[in-house]
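One chain comes next, on its own, written as structure tokens: the form predicted on its own.
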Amino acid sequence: MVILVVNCGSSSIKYQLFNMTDESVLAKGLVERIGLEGAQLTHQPAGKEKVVLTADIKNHSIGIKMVLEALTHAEHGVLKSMQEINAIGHRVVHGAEKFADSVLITPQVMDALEECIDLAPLHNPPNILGINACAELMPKTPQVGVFDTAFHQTMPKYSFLYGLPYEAYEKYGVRRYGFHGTSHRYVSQRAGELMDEHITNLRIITCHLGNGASIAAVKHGKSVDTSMGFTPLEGLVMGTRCGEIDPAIITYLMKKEGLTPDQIDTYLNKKSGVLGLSGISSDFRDIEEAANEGNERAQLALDVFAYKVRKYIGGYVAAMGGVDAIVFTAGLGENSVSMRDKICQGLEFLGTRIDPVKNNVRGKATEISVDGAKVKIFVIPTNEELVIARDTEQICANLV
């Protein structure tokens, strides 16, 4: 089965084409600056040169059409026609409580996605645009929605409820939803494979650390808690997001700085995090470089981030009654040798310690804890696209 995986942002489309016979990637690429000047498609066929195409890409429908044309192009394509695509899998950010699993896209599902827009106004609309664009161009090809929030729908009520009047949950769905679920699901399963243990026997803490960052407590294969909440703003200090703060700070700053609701939203989501602390950048590589040159605020930003991660790990050990493995994934988690080491300093009481030689690795699935450690520490590159492709294949196997 050949499956196209699509991830639509507000002005972008990421895609990968899988041959599910061996789960190989036939091609991948990115459409960017949709609706803006300088729009382009970067297309990478497997085993061939990268192709960059510039065009006036006014909307997602035109972008999807360009993707299909690139995939079937005589020179840089990998398919003879788009009829060879058996199914399409879409990343959808928010499924609220409506979806605990990936689903076949139907008119009823589309109605439910529309209802979730209030919970993810920046993410769900482009996800919906991508689904509609594919339906327009390939009306007979089945489509599947895979939700960032679905994996966390196993959280118990005492874990996801806030200390607000219960009516806020009943009327408006105010609760912890969690995000990065597809990533947490993939790397926790891979950890079980690397340990040669069934995931239902394990307690795993997965650390998805990038510009956006979250941690999940995965007990016996199910998410029981996660750091992101009602929105991706809660939890860890991130690239530009503040993470958890005293709610009273919001109204305090609004009064002191004369900020509107939209302005305080920008302040917390775009100007805070390690960018706000360091005053340098939201990119951890820039901050680490500045810290190495003696910049105190850069060092402070790294210290705050590492402390918050370590604090969450400790909390999730308590929540699960122990831990068998800790996993680092995503851009920072997979590639920063120094940050992994910094986070794990102080976790020795768990019966674990990083091996400095093993830890000298980037982007490779491997154990980095010392030999014989009671709690294993892993680096595992995430692969959300493969999870989407697998779910799509499973759901559509009897339809094509």
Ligand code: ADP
Given for the second form:
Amino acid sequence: MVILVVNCGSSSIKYQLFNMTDESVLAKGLVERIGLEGAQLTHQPAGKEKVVLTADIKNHSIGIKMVLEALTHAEHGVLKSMQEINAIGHRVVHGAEKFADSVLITPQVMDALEECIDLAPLHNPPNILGINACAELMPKTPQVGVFDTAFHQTMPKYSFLYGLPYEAYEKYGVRRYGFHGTSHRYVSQRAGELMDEHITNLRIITCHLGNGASIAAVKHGKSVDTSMGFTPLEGLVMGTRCGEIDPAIITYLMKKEGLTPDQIDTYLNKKSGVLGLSGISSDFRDIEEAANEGNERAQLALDVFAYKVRKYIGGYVAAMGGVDAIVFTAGLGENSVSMRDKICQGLEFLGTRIDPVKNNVRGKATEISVDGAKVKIFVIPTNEELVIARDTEQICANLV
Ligand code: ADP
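Next, report the structure of the form predicted together with the ligand; the form predicted on its own has already been given.
First the chain shown before, then all remaining chains and molecules of the complex.
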């Protein structure tokens, strides 16, 4: 099967075209600045030159049309016609409690997605636009939704409820949902494969450390806790997001600074995290460089980040009654040798330690703990697109 994987953001569309016979990527690319000046499509066909096309890309429909044209183009295309695409898989951010698994898109599913907009007002609308655009252009091609929240639907109630009046959950769905589920699911399964052990026998802590960052406790293949909550703002200190704070700080700062709800939202989501702490950048490469040059606040931002990750790891060991493996993934987790080392300092009591030679690795699935460690530590590059393609293939196998 040939499967197109689509990830629509508010002004972008990321895509990958898979040949599922060998799970190879035939082409991938990115539409950027939709609805803005300087919009463009960057298309990378496998084994051919990258092409960049600038155009007036007013909306997601036009963006998807350009993607399909690029995929079937006489020179830089990889397909003869769009009929060769057997199915389309979409990343959808929020499935609330309605979706615990990936689903075939139907009119009923679209209605349910509309109902989820309230919980993810920034993320779900572009996902819906992408699905509608594909349905318009390829009405006969089945589409599948794969949710960031779905993997965490196995969390027990005592783990996902906040200490708020129960009505907040019943009336408004206020609870922990968790995000990055597709990534936590993929890397925990890969860890099981690398350990040559069935996932149902393992307790794994997966650390997805990118611009957005979250940790999950995966017990016997199921997510039992995760650090992001009702929204992706909770948990770790992130690039620009504050992570967990005392909720009283919010009203305190609103009063002191005279901030509106929208302004405090921007403050916590865009101006905080390691950017706010360091005053330098949200990008860990810039912060690590500044810290190496002696900048104290940059060093402090790294210290706060690493400490918080270590605290979550400790908490999840307790939540699962032990741990067999710790996995690092996403931009920072896959690439930052020094951050992995810093996080794991002090975890010796668990019976594990990083091997500095093995840890000198970037973007490659490998074990980095010392030989014979009781708890294995891994670097595993995430591949959310492949999971979306696999789910789509499985769901559509009998339809096409
Ligand atoms: P997202 O998908 O959440 O935007 P990514 O998973 O792509 O984020 O991760 C981006 C983050 O990874 C950036 O903050 C960047 O600093 C960090 N990163 C990427 N490569 C490195 C590296 N070599 N060293 C340190 N940090 C890195």
